[in-house]
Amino acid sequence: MTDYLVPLLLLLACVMVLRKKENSHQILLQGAADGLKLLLTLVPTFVLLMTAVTALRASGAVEIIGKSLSPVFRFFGIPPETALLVLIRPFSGSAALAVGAELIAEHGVDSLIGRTVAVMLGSTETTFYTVSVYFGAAGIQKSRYTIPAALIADFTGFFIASLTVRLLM
């Protein structure tokens, strides 16, 4: 069935500008020149958070930090071995995705880790990356309290993902 959703939705779209009599080619035109526009505004914030993402990782930092806060992981019961996936998350998404891999290449799709691994993927959001694309979009300058919220909400998944891991394995 969804093979068949996006030429259907197509199919649709044609259909109601044809019963329109609107000059699709127009509107086809114009939404193209919107995308353009919205992504020259957020071509800059990408290229920052990636080149931030890749500075922290490749010069050691985002280690360093990792294993200097096993002993707080440890304490709310989350495997210090995800200290990385944890740490990078918030910011990228394919990064955290090749940490997880990573890790679950390490020690086994089955195991406590590979398992915690998945659902912390699963249940946590690109923090940085999806308020820079939301507020970028929407002209917002000041974030005030999203990202304090937002970082408290993916702690809170990471802390509730190693917790349903450990009940259920």
The other form holds:
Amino acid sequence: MTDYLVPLLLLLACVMVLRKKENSHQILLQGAADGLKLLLTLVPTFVLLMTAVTALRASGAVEIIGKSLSPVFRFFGIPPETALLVLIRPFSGSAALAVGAELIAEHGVDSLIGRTVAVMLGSTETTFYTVSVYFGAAGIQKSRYTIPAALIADFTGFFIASLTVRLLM
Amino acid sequence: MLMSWIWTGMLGLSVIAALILGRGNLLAAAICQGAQAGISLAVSIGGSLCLWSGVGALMEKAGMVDKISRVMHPILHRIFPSTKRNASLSNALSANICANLLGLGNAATPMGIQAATQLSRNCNGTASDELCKLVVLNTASIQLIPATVAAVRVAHGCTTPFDILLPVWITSFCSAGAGLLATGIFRKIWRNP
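Please give the other form, namely the form predicted together with its partner chain, since only the form predicted on its own has been shown so far.
Once more the chain from above appears, this time first in line as the rest of the complex follows.
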């Protein structure tokens, strides 16, 4: 059933725009062009971050981090291989994407780890960035319990991602 | 500034680990390979990124955000009681959540900030309970279609990139729920200095 969600959503958006008598093709083109601009700004970030991530892996740092954190990760049923992703996810979205893509390439896209990584990436946000954008715009200096609560949400996400992939896929 | 620390930290860790494990040659090679992998990553998700950016513009123009927003209001009144008395806050908040749901980051952030500004009135720089809730809800991704991740999966040879949808929805729902629950508990025990 979920197979049809993406095509139908696309179709629905096109039909709704056409019914308003607007040029849906032009809107799509403009949006895609904006996407290309966004991609161009992302390329340098990806180059730098992939360099750092590849360096972390080749030097053995990822193994050291994974091994030292693995008792905690195993306790919660989270694959220790995802340690770097879990650590970096709240800080940087593009770094998390770089780490995630690396993990998917190494372990295989349909492996347990590959799928867990995909679900983690799809269901969590860049917490610290979001908090700083919102509180910066609203002029808030005292965030009180926002960050601990947001980190609890993130951790629940990592935990449930590992659980659902193990049970459902 | 944060990214400078992250990048330097990643590189520093790599050098230390390479020194301990004697992997200097591997590290030097990895730095060249990694830069190339960055371009490959950008190229591999580029098409999808452009397409979904276009679809996002289309969904905005189609008025999908407004349509879903209307259904959201009763739920919002429960989570954010002050939306009952303030229609513009209620609209901004539901548009924020619906745009997030549809993956329209560009539309979600301005609406969210508008709601945050309204919630932060008369609070002298200290976040109110409802503002904390709004931000926590925004840090817990609630996205219907994780298009970027799907693109990464396709690039690595996956033929069913969207078979992660159900786990993603369950995970997002639990994560957002845990965040809201945490704000509910913290507001009772957090001491205001």
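Positions refer to the first chain, counted from 1. Under this definition, the rigid core comprises the largest set of C-alpha atoms superposing within 1.5 Å between the forms. Values in this document were obtained by computation on a predicted structure and should not be read as measured data.
J.: Using a rigid core superposition, assess whether Thr156 undergoes a CA shift of 2 Å or more between the two forms.
T.: After core superposition, the C-alpha of Thr156 moves less than 2 Å between the two forms.
J.: With both forms fit on the core, is the shift of the CA atom of Val53 between the two forms 2 Å or larger?
T.: It does shift by 2 Å or more.
J.: 2 Å or more on the CA of Thr146 between the two forms, with the rigid core superposed, yes or no?
T.: Thr146 C-alpha, core-superposed: shift of less than 2 Å.
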